[in-house]
Amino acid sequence: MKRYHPILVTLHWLLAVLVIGGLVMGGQVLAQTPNTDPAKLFSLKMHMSIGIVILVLMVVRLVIRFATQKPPQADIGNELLNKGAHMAHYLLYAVVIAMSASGLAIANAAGLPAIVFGGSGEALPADFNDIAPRAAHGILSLVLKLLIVGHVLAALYHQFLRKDSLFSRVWYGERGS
């Protein structure tokens, strides 16, 4: 087995785009837009929708990952680094799921589903910082950004320095035996 299942490959890249888009939307658009700005409702609707899609796709990805055959773990000749890489992948899953869960908790605590999707006519809260899960959401976003940078750097290391074709495992092609 040389490659991951094509559904896992598709989910990997789709989730990469959605997660990065959600991080950019949250950190660059939502954080910079005052809650009194009417455009914030549309941005929140998009951010919340993307977050829910990410959560669902991440759970689906986990289920498929455990249910399908996968290539053997990469071995770079250092047991500690091998285990660290393995754990880093599961940490990525955990942080993305926790990020989505904290976003749902913020939304529920602030009454956002009714405001953003239900058209209740209520105004957004003056600030989200008083909502307890907001701090966790911010910390998780920083941890996730660091994990993503580490993930990308590790992929580049394998592709261009080790030249071990590890990157091909998360691309389409013959899966081999």
Ligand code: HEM
Second form
Amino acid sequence: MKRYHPILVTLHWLLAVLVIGGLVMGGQVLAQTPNTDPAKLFSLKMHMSIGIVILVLMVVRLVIRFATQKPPQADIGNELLNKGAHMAHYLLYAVVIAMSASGLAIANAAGLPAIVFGGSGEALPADFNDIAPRAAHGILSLVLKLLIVGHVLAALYHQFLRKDSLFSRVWYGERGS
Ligand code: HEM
Ligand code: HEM
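Show the form predicted in complex with ligand HEM, please, because up to now only the form predicted on its own has appeared in this conversation.
Below is the whole assembly, all chains and molecules, this chain first.
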């Protein structure tokens, strides 16, 4: 088996765009906009909607990953690094799902569904700082950024230094047996 299933390939790249977009917009736009700014409701609506789409797609992806054949684990000749790469891939799934779950927990604690989507007209709380899952969401976003940087560096190392064309495993084409 030379490649991941084409649905997984599609989900990998779609989720890469959505997750990196969510991290950048969440940190640079959403968290920087005070809750008193009228633009905050729109930012929250976008961020929460995309976050929920990410959660659904990530769970679907995990199910398809277990249900389809995948290429053998890449071997870089070091048992510890091989194990680390295996773990890092599971961690990426776990942290993305935990990000969405903590986001939903903030929304639930602050009554956001009614305010943001229900048009209840209620004001947002002054900020989300005293909501515990908000701290978890911030810390997880940092962990996820580090994981993604490590993941991209590892992919570049494989592609350009080891030249083992690992990239083709997350692209379309004949999969072999
Ligand atoms: C532009 C950035 C990215 C590049 C260049 C990239 C590259 C790659 C490559 C080359 C592989 C194949 C590794 C292998 O077969 O062992 C891979 C797999 C994987 N990538 Fe990425 N990736 C990127 C972004 C992301 C992001 C943002 C996530 C997290 C949501 C992610 C999650 C994964 C996972 C979990 C796998 C393992 C395959 C699977 O279980 O679906 N990647 N990536
Ligand atoms: C994987 C999906 C998600 C990613 C990558 C993400 C990313 C982020 C980031 C980077 C921040 C700013 C953190 C900081 O600077 O401390 C943030 C804040 C926030 N996110 Fe998410 N998020 C996701 C899902 C969700 C979901 C599903 C919801 C709610 C349904 C949500 C609600 C919020 C809220 C309420 C804030 C606080 C904004 C503020 O403090 O003003 N997030 N998110």
